[in-house]
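Take a look at this one chain, the form predicted on its own, written out in structure tokens.
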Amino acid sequence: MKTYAERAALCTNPTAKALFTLMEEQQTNLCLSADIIEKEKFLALVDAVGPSVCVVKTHIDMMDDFDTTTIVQLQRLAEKHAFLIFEDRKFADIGNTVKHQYQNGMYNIADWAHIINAHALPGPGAIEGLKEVGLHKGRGLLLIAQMSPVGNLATDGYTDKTVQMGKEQSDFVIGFISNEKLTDDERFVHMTPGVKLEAGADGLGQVYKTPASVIKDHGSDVIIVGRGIYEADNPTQAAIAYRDAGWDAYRARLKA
């Protein structure tokens, strides 16, 4: 099992290289899912937990009071705390449509998001459309190969085909949203949502896994945590706890 730093050396995509490098340097494999609808609360949360994360994941289109200053301030926080920005847009349309959704409109996602993600359902044309915009900017795409809710349809053959598409576009595809490690190709990062310090469920189909289960037992690389941090009484301390748990699991995996 290679370290994050060793894997960074294998990567040709600038975003993949930057992600593995800062994970090693910052000693964190925690991604904050900042699902906050008010701008000031969103920015305050990101500032509070920024030192503990390698990635901040946004749902920019759910923000009630979004304006152009939101992105400028987010970028400043990314520079201040040394994290990457991941817009969780989940593109899922034909290539020409996703190309414009990525580059145009009121959000101009390609201008500020280091990482985006997409469903594989539309086929390779969607990847090509996004790639036309993002590759020359040095951006990276995660394909959604698996999902965490009970009853989701991203299983078995769908997952296998998604991984294959990623391998065929490895200059732009940097990894997968998944519940586990899906390939031995060390250039790909696996990011897993639905993580809490204690396993459980939320009553709406979401199943939570622990950092140790995700990183050590199932071989993923990055834990994605939302409510476990932003609903905590002290989000800063909660982020530290998740960061430490994720990093301890990573070190244990290296020793295994």
The other form holds:
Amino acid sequence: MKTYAERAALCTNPTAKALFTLMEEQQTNLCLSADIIEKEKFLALVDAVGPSVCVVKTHIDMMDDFDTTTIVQLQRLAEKHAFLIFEDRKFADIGNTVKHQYQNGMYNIADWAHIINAHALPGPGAIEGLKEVGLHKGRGLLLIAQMSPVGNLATDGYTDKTVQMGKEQSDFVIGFISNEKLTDDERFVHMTPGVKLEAGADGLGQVYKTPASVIKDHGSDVIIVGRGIYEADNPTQAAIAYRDAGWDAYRARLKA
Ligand code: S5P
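To test you: the structure above is the form predicted on its own. What is the structure of the form predicted together with 6-sulfanyluridine-5'-phosphate?
Below, the chain from earlier opens the complete complex, with every other chain and molecule after it.
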């Protein structure tokens, strides 16, 4: 298999290229899921953990005290620590609707999120709608091909069709949210949520796999970690532990 740097060279989408490049340069395949509902706590967490991550994933609509300065401050931290911003909006409507949800409203996601994601459920028109807004800004889209919780419906044929849909719009689709590697086309990045240092569950359906299982055994590229980091006694140290575990698993996979 190719290194992240070799894969960066294959990518034409600028966000995919930037992502693989900074993963290689900063030796991290860790994405922080910053699911924090208070702005100051959110920013403090991102500043503390920023040096260990390649991507910070947000759910901007769960923040109680969101205001326009939130994004400016997040962008400053992204520059300071050199990470990409991924708004986990999970678009799932028709093309004309997702286009406006992406560009307009109170969040103007297209203006600041390098990466977004979408369900494949509405079909290729939704990707086209998002692409009308994001492509000329150099943004990238992850299609949700698989999900982490128990009993979810994104399985088998749905997953295969999602990957096919992504391949058909590979100028804008940079990869997949998945539990495993789904294609040998190395331009696509696979990002996997439901990761903790110890496998387990959360009581609301979430299923946790370890970094080694996700990266080495199942061939994914990026581990997405939320509570494993921000609920730890020391999130900075926890992030370093996840970063090391993810990077060790990647190096082991390269040697295998
Ligand atoms: O299938 C999925 C897809 C996503 S993007 N399962 C997930 O858990 N996620 C997101 O990853 C979820 O919305 C949350 O923000 C994060 C996992 O958080 P954790 O606290 O369980 O690590």
